[in-house]
Every structure is written in structure tokens, then in C-alpha cells.
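As a starting point, one isolated chain is supplied in C-alpha cells, in the form predicted alone.
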Amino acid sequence: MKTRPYQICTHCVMDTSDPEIVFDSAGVCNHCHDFEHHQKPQLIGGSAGAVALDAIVTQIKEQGKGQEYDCIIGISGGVDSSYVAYRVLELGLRPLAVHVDTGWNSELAVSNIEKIVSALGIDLHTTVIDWEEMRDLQLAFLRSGVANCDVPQDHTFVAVLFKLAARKSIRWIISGHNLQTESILPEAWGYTSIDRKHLRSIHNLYGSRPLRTFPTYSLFDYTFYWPFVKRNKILKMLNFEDYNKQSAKQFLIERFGWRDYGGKHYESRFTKFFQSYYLPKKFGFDKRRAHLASLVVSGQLSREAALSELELPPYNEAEAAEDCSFVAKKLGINKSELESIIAASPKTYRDYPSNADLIDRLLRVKAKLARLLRSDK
């Protein structure tokens, strides 16, 4: 493979560790170039936002009116959700906190869930995953050799969400999901977690038992059934506030005792060895780079703080040493197995079944159809 000269962004800190990454003549990368010119026009906040928030709150409590819940929201303990979930509260809405348990769970996050469901007196549902059959689906993804080892508990979340307001009657679910701080991500860096082909495939090479019970979705599911059947939809409500990330865990902390995590989205044992040390030591991949570059190019972290940050390593030898025992051992192989999986050769999603070049069509055939939907109105 031809190595291309090392680069980094002279706007954000993206580099060329994504190996698709282009610049313009001012060394500008173009994900900075996507987060002004197609998502920060999605950013509405100050009183606008405000505005444009409450008529959809208002919405959402007619079409919940008479129902026991008026929206989902998902949580995971992580401060994007537990921010979500007082939100909610104070704008009037009867939510219905849903939690999927993964099996990987660390105490923080279970402790997280509580402090702040209690406090706020929301129902929470939890569904727990067949640990067996998670195990079998996780170390398939570890042996494919593939970036996304995540796969399994993103696909699943969205199924548990999904069908469960389906069954209850319920159109509206609340993201955490946010623009401020999530804006950047390269596709090299792994493939979408919505394809059950793909799911599916690796699982068939690589597992070695039957997925009886695994929450899973098909295509025309999340394309077309959910959306325009079922009429559900997704408020990123974060887009619509001057969502500030070290603002709202100062808030968590003082309000209701929520405890950080020290990294993004590592409120799950697994994504905390998966982002820290397998994406680093297999793929040369670190996702705090695409973390730090999205609070710069949205204005809440200054690119001298996320370089500085970068300098340190992206694990603490000790710690990654703890965590992988505690994979190997959680997923019923030794260490040494799964050091050999981590020294593989990567391979990439391309290399096993997958729907992709249906997705790219399908979601463009989507995005045509919502717009004529809207269009009508």
C-alpha cells in the first residue's frame, strides 16, 4: 500500500490517519469544510433554536396526548443522554427512559442511570441482551479483523428503540446525538452499524452459535417502515440549544452527582478497549482525534488544547492491560487469543457481504421522499 505524506488539518486536527482526508490549498481538510457548509446551517441555537424546539415539543405533546408516554429517549449514563433526559423534564415532556444492556456495562454508567432517573422520576426500561449470544456476536467482529468491532451494540440499540416504540405506540424518540461535539467521523474509520447483511455475514463466518433472540433491523425497517409507516421520528433536540459539553457535565455533577468517565462514549467497557486501545494498536485509528476536532470546529475547544491533548498517549499502559483481561476474560478467550486477533491483519468491511451500495441509493431515494413529504405540507 502507497504511504501518502503525513498531514494534519491546519483548522481542526484531523490528519492522515484517515486515509481518505483531503485539503485545500490552505491545508483545510474537508471535514471541516462538510461541518460548515452542511452541518453547522443544522445548528439552531440562541432564540431561534428556542423557537424552532418549542413547536416541535409542542407537537409531540399533541401526538402523545392520551398516552402514558409521549416520547423515548434512550440512556446510557453518558452526559449527552443524562443532559437529554433533565431537557425533556424541563420542557414538559412524559418520557420513557430505555436502557439496553449489553452485558458491558460499567458500574459508573449503571450507577449514572440511576442517579438520574431517580431524580427526575422518569420510568426506565431496561432490556438486557442474551449475554451468550452478544459474546458470540462480539468476538465474530474481533476475529473478522474489521474497524467497527462496535457493530453489535449500535445495531441493537437502535432495534431495542425502534421496535419498542412501535409496540407501544409512541412516534417520537429523543437523540443525545448532537452536532456540537459529534460532527466528525471518517467513514475509513468504520462502517455504518444499520447493515444486518453485513452484521449478519461476519456473524456467520465467525460465530459459532444461533442469534435465537438478538434484537436486530432490516433495511426497509429503517429506511422505510419506521419513518413513513410507523411515521417515528428522531428529535437531535442538542441542535437546537447552545449545547456546551463541559457546561453540561459541571451541570450532571452539581445537580445529581453524575460522575465523568474520563472519555467519549466509555460509560461501555467494550467501546472503552475498542476506541482506547484496539482501533490505535490494530488500525492506527484514534477517535479522540475525531472527538477533539468536532468541539474545535464547533467552537468549544481551542485546536492548541486538542493538540496538547493528543500529545498524551491514547492509553495508560496499566489501564489497557486491565481492560484487555477483562475483554479476554468477559468474552471467554485468554489474553494472549486476544492479542493475536489485535496483531491480525486489518481487513475492511468490503471484505465480507455487505449492503452498501444499496444503503447509498436507499438513503438517497429517503432523503427525495422526506423532502417531497414536506414539500405537501
The other form holds:
Amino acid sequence: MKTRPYQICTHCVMDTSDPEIVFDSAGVCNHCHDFEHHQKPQLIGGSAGAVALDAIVTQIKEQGKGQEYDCIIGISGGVDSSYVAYRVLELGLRPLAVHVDTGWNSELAVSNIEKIVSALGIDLHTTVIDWEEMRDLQLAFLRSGVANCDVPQDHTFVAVLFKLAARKSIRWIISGHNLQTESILPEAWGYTSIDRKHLRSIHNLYGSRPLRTFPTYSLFDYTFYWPFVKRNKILKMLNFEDYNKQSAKQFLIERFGWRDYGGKHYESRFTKFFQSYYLPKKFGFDKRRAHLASLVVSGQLSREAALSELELPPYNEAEAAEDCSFVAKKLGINKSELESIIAASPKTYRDYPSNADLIDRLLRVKAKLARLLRSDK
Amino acid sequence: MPSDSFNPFRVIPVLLLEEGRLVKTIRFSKPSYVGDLINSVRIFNEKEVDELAILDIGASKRGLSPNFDLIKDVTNECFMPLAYGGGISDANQVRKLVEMGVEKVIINSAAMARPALVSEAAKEVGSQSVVVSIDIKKTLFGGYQARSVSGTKKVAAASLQALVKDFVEAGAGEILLNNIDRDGTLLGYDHALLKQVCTVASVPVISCGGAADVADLGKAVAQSGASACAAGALFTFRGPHRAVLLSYPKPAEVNEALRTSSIP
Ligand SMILES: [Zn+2]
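Having seen the form predicted alone, can you show the form predicted together with the partner chain?
Let us now look at the entire complex, which starts with that chain.
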């Protein structure tokens, strides 16, 4: 890796641990500029947000008339998806909650889901991913040395949601993704999970059993079939309100007895290990930094508070050791093999076959097509 | 007044294994995959369940011994009392399982074929660690018939009650009464059957097969005479889509169920 002098953004907290970061003359980073120009305009809070959201909700209700459910929500037990479940009901929608069990659920995740769906009376569907296939694929990613090791979970989650939407003829998928808390994520720290070619090529090289039932999707599904043939739509509803993670958490705790588990996306035991230990240890990527930077640019956290949180180590040694033993045991390898995987030299997704260029082009075409269709209506 | 901080009777989640995979059946057939064993054990661990039962439903059918490696993985992960059944056919296996950290062994098919195994096992590890599982199916004429080998084989016995007495006499410390017709249906325990067995059994009877809800567990103990309640589907599925989501009732709910059922 090329060495460059350390620099940290004067506005957010992103730094040169993102190898591709660039700074302007005032020391403000590309992520800050990107947020200001491309993402902030999508954040419509306050009464304007409420009006815009109301219009979409009316449309969802209209299109879902006569159907058992008018939308699908993914539910993981985390803050964002739990809060979306509550809001969707409050807006009078009739959701089917979908949970994808990849074998890494923590007890907290399971009991949070239980609390939310039973208190709100939401029907739940669970897709259980075959653990032996999941294990094989996850291990293949770890052995490949890439930074995007959470791709198997991310990819299959999307596959399950859209496939179920198709099977049940549900058009709308309401997502907990939001720009307030996750706008910044350096590309160099990972790679898109939509690339099945990449997933398969890593599995072909490092996997040991066929993926027979593991739900996947193609680029064609993602860029054309789902949005234009099935006419599925994704609503990122939290972008339409002044979503604040801290107050959402507090609300969920008081209203539902929901329990907090510390980190972001720690509802999966793998994600916890991966984000809090594997990435910082092997790559020097600290996902907390991107998350805190997102909160800073959206005005939910002061830069000082973010910096002082980053003073704390990303993981605590005792807990990391316990997580490592658990992950190794669950993946069916011994601890020393996991240690050597972590110690091996880092690779990037570019070291393996992928559809990166095609995806770039397709997403541009998809955006153009979507604009054309919109002006058509 | 019972304390609401612990269960007034044992509530036991049952996990079924087939070829190393965690499944749930309906009426002993149609196994559907419900996830990873180790993670499920870990979740029940953190839910602090009274006891966990793992039954390998494919072992006896295929003439296999218990999968000791897999059981070792479970006992390493499991802090709660563990009961294991499936493929146990001799006293050496019983001793080996207990040495590995299994608290109770559950014997079914082999005990039906050779009842002496129960006394041999009791001699090896003590009656308190020996559970005899009796799988029951209703007959066409409304009677009850004991079955073995995953419900496929009829057990010859004068009557169900005689069978229960014989096993208790042989040294069974507990009887796991497993109702084939209700398995996985969530229709409620067969309380008539339960009463029949509980009146003759001088050892604890664990009700299993069909538990509908927590109230049903309370009823089994307060009205039908069970000492403990086991359930698979109830603690595995949720709602109309039978969505896999492991759960376990809070002691306050179990106490409440028992109180409600105890009111004459
Ligand atoms: Zn910045």
C-alpha cells in the first residue's frame, strides 16, 4: 500500500484510512462534498418531508388494494428496521415483515424482532438460509482476503426480499436505509453486494460445496427485471423525516422494551466480528469512522463528540477473542486458521473477477431509464 | 405465592436433528429446515431456558449411533441442562453421553425393542439421568398406540398404562410423552392422553407434542398432571406463516398460566 501523510477532514472525521480520500484547499473531504451535493437534496425533513411521504403512502395503499399486504419491510432487530416497522404501521400501511436468518442471529436480534412484531401485530416471514452453504460462502470470502466479507449476507438479503415480493405480488419494499446515519462509506472499504459474478468467482475459488439453495439475483434482475417488469419500488422512508438514531432508539426502548446492543448492525454476530475486529485489524478500516462522519455531516453529532468516540479502541481485546473463538467454531475452522486468515496480506475485489465496469454502466442506464419513465407519467 | 423470577415447572424447548440439520416436523413427517443447530443452542442458552432437549430423529431410523462429535459441540456451547435422544442402543453410549456433559439421555426405539436397556442405563448413570420417550399415536378406534423408530413401528404392549409402569419399574427417571398426532400442529396437548399416563406414572411426566401456547403448558401441569412441558413448534415458529423465530416465555407468563389453570 502506498504511504501518504496522515490527514483528517476539517469538517467530518474521515481521514486517510480511506486510501482514495481527497481534500480541497480548506481540508474538506470528498465525502463532505458528495453529501452536500448529491445526498442532502434527497433528505427532506420537516413538513415538506411529511407531505412528500404522505403522497407516496397514498400511492402504496392504492396499489395494494385487495392484496393481503401492501408492502414488505425487512426486519433484523436493529434500530432502523425496528423503527421503520413502527412508522409503517403508524402510517396505516399493511406490511409483511421479512427476516432473513443467515445463522448469525444474536439472541438480542431475535428477541427484538419478537417484541416489535408482537406488539405491532405484524405478520412475519422468515427465510432460513441453508447454514452449510452460508458457512461455505462466508469462509470463501474470508479466505479470499477481500474487505467486502459481508457481501454474502447483504446479497442474499436483497434476493430474499425481492423474490418474496415477486411471489406475493407486493410492489413496494420499504427500507430502513437512511442518509442521516449512513451516507458516508468509502468505496475502497468494500465492494457492492449486487455483483453475483464476483460472489460466484470467489466461491468457485475458495468454496468447497455447491450453492444449491442460497438465494441470489442477477444484475438483470436488479437493474431491469425488478424495477421495470415487476415494477418494484423501494421507499427509503427515513429520508423523509428528521430521523435521529438516538431518539429512535430511546423510543423503541420505552415503547417496546427493545434492547440496545452497542454497535451498528451488531444484530448479526458475524457483522459484529467483521466490522469491529476483522476490518480494523486486517485493513485498518474502522467502520465507526464512516458512521460517525455520517452523523456529523447530517448534523446529528458534533465533530468533537465523534472524535472523542474514535479515541476509544474499535474493539476490546477480551470480547474480540471471544468473538473470534465463536466465529471460528461456527465456521468449522480452528482458531489458528482464522488468525492466519486475518494475518494474510489484504486483497481487494479487483483481485477477483467482477462486473464492476458493467455495473457502473448499467446503473447509469437504469437511472436514465427511470428518469425517462418518470417524465412519461 | 410462587416467585415470578423463575418457572414453576420446567419448560423445555425441543430441537430435532436429521442428518446434522435442524428441522421441525409435523406429525413426525414433513421435516422443514429451521436453521443452524449451534446458533439455536446459543440463543436458547442466552434465553436461560430450564432445560434443552435435542432429539436426533434420523439416527434410529438409519441404524446410526449418536453423532458424538456434534453433541460435543453442543455441550461445549450449552450452559443449561441438556437432554439428548436419538440412536442410543447400549449402556456404553449412555455413559459416554453423560461424561460429555449431557445431563439426561432420552431412550426410545431401543428401549421399546429391548426394555432391559432402561435398567442397564439406570445402573450406569442413575435413574435421574434416564428418560424414556414414548411416542403415541391414536388408533382408528380412539385408543392409544405406542410407536417406535420415529413413529413407524408399533410397540407390542398390553396397554399404554402397563407400558409406562414397566418402564418406571425398570428404572426410568422420567417419561417423555410424545404425541405423534399433535406434533408440530400447535393444536394443543392431548390432555386426555396426558391424564391417562400421569395417573399411573410415579415419576415425572414431560408433556410433548402440540403445545399451543403458554396457557396450554399451564393446563398440562395444573389439570393433566404433567411435571414438565416440552415444545418444538411453539418455541420455533411465529404467526400464520410459521416464520422461524426462536422464543421462550418469561417466568411471569408461565406463572400466570399456571395460576389461571389452577383456578377450579
Ligand atoms: Zn469530510
